[in-house]
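In structure tokens, one chain follows: the form predicted alone.
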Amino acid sequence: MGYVLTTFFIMGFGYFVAESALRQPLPAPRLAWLGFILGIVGTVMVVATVLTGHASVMFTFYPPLTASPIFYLGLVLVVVGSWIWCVLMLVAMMRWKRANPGQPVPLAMYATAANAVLWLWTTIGVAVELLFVVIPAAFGWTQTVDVGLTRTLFSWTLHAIVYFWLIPAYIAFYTIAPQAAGGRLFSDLMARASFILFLLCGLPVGLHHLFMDPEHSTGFKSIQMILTVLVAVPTLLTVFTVTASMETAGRLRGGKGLFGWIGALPWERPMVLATGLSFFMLWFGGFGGLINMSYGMNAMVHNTSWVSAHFHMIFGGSVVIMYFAIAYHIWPSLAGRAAPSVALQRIQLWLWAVGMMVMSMPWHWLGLNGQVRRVAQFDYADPSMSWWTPWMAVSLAGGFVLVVSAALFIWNLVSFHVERSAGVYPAPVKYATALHPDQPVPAALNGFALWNVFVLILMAAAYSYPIAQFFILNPPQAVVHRVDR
């Protein structure tokens, strides 16, 4: 779900933004279809190996365990397909800039291109790990692997990939939600700055996932903690900017007093509702992240269900609910029909938010009490674990609610094509206009050349020695163990 749902959604949404925001045809659509086909083929290869028991290593690979080579090759195809998308997004933006010299790139497209740049940087780590370490071991070409090196390379990708998933939700926050609420974007420049900060702060921080690994020094871990704290800056900037945008909309709709604008917002609109629910879950998930990023407190929750709860609240909650809202928002344009029932869309969003909260909150509590994650089963007859049972039952109930919500989401999209809305024709998708649309955009916030230089410096500072030490110190190797036999 982490790789496939996100990658296909982000590619599709990016293609939509490239055409609707830039108002120009997508460059090289055949290449786009090639990327899609590669992703489909790779997904089938991955799913086949997982379902047949030949890839029980999860998406973090768990070296020195190795799965079937088909599993890894399938993942490579999915990533290659996404690289094609990245190139097309950057080409589309550059082509628009050549045709519109001196003009600011529309914010939705600028953010999409930022995500493409981030993804190209992000996938370097996992690509090197797969191509030069894991796949040779899976084919039997090597008999040992350096576990510390593989984990370090994967950490290059492990955290930054979250921002690849997250940026489409932020695109909706900035460019769709204010428009849906009947207002304007508070600041275009602050929005652009937040996406640049995701590049600068989100990429060089993956080593904080290895706080408990002995291969890395306390000094580098402390640096990673400081860098990780900075990741909160673009999120806080987004919360402020989007809240100000929604307040503008609420006051334009007659909201009075300090908080009267909240009730004046059109909560019956799925995009507005999803934004509110997403922010609510972001509060809980973000607080969990503050615990994880602290070197000391991380030791308390490392490898417990607390981490699973944080991940699900942020990704499965705040991010995926915006994926649903984006789909509802753009589907009328894609299908050429209006939604048969907006009420069902609201019900689905509520079910998702409630289900995610009910499922994830017990994990937070149990994680604080030592429930480990990534184990096959628990012995609930053990007195030390028996009290977990009612909490797990609550979590299971939340999971069932999520299943119902997911099924309703699929039905809501299918209904566009089986239930016509007579006499109603959807308007073209529009993106939010800034409160000060004539405000000049600095060149640095209209491209990525400067920021790529800064990213290169930061990545070198964060990863050069942590990776080089494995070649300098020549640590012991682990014997490869195939789990698919």
Second form
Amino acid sequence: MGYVLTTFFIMGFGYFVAESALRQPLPAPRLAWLGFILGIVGTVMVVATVLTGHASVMFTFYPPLTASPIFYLGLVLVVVGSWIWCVLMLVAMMRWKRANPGQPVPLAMYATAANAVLWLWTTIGVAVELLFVVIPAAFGWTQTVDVGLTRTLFSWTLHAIVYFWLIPAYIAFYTIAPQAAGGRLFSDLMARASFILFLLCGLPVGLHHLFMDPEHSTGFKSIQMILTVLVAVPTLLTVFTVTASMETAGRLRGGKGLFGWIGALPWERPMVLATGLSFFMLWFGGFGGLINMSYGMNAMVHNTSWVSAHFHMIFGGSVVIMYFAIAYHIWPSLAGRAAPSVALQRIQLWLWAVGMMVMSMPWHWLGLNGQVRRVAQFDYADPSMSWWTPWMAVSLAGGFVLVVSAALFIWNLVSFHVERSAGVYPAPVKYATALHPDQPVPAALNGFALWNVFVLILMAAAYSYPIAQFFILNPPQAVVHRVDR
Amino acid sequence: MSTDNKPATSTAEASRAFAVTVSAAIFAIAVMVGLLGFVVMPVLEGQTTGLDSFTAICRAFGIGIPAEQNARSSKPSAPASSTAWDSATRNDVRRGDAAAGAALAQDTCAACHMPNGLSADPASVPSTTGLSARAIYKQLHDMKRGERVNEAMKGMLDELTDQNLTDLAAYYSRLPRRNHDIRAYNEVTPNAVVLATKGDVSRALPACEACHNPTAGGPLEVPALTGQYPAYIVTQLQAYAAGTRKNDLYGRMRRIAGKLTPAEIAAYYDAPRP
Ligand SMILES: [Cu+2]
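Alt. form predicted in complex with the partner chain, vs. the form predicted alone above:
Entire complex below, previous chain first.
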């Protein structure tokens, strides 16, 4: 799920943005299809090995466990497919810049390209881990694995990958939601700055997933913790800018007073509703994240359900609900017809938000009380755990609501194509214009050269010794444990 | 306000000024973060534990940890088992010659392990049917290397080559499987069934089936237990618990057997003989 749903969604949305925001055809659509096919083939390989029990190693692989090589090769194909996407996004942006000298790249495209750059950096860690350590072990060419090294390389990817998933939601916040609400984007420059800050602060922070690991020193963990704190800057920038944009919309629609504009917003529109629900969950997820990333407090919640609750809330909740809304927003122009039922779309979004809250709130609480995660089964007869049972039942109920919502989402998209009654939808998707559209954009915020240099410097500072130490100190290796039979 | 209201990029000078300011700011922040993480925090923390500043800073970088190296043992480390599942070994086992193995088994093994794989003396000699070629090869290889002590077979294994071992493994693994569903025996205690199929979370005991089931995805060398003689299973569990059998990688079985009570070991797969 984590790899596949997100990667395909982001690729599809990126291609859509590249065509609709730049108003030019995609460069090399054949290559785009090739990337798509690679992704599909890779997914089939991954799913087949997982379902047949040849790849019970889960999302982060847990070396020295080794699954069937087909599983890892499938993942590599998915990643290679997404690299094609990255290159196409950057080429599309460059072509547009060449054709429109002196003009800033439209924000939606700039942010998509920022995500492509981020993803190229992000995947280096996991690609090196797979190609040089895990796949050789899976083929039986090597018999031992340095677990510390593989964990470190995966951590390189592990935080930035969630920003790769998150950025499309932010693109919708900045460029689609204000338009859908009938307002303007409060500041185009601020939006650009926050995407760049995500690029800078998203990468050199992965060690915050290894706070409790013994293989790294406190200093590197500390600096990566502080850099993680800096992520609060673009997040708060976004909260501010998007709220301000929404406020303009509310006031344009006649909202008065300190909070009157909130009620005046067109909540019946799925994009606006989703943005509101997403922001709501963002508070809880963000708060949980602040606890996780604090070196000290992390010890308290390490490997408990709290962590699962956090990433379900922020990814499954805040981010995925925006994926839904984006799909609803762009589907009419893809299908050429209006939505058969906006009410069903609203119900689906509500169900998703409520289900996600109901499912993950009990996990937060149980996690604080010591419920560990990644466990197949608990002994609920044990007196120290028996009181968890009702909480787990609540959480399960939330899970059922999510299943219903997911099914409804699929129906909502399918119904575009089966319910012929709906009217034709001629208007192309529009992106929000800035409140002050004539504000000049500095060249640095219209490209990525400068920022790539900084990513390189920061990554070198944050990761060079933590990786190099495995070759300097030559620590003991773990014997490969094959689970593929 | 520009007249055509079209957005534009800044002039070259403004762009350069922006880049320089931002770069300086990022640089300053990075330096500050580094100072905080590698100097300020370690030195302050170090004071509370009596570390001098220099040591504290070194430790923050991961230099000089642990403060005192553990004394290194001069004894060469001995792996639990030297059977490595690299692709060469796996291919060798796969390509074992069952016909050659059959002839060899007739000559050297039949006295104790009957040609059909059953035991000539179920009280002490195990069944070798139903075991995978990998399971058989692993045990033969370990016994030959002395990693699993088996006085009855050690002498004859010294004479055999690796090729002989893979041939024997091929032969015995291809014999018709003799599977006995443990649940078919009503003498089996319900507790044993629970342990075999569910384990016991309160003791962190995984279900035996989680590994000892050909489709479970357990370790490659895991032997089948169904069809094995109860007496043999009991002695092996006792040997693991006592640490006298220690060729199981990562001490997997030693740890599990050590948690079973003697009564549980005795009840284990305690089924009438086939
Ligand atoms: Cu993270």
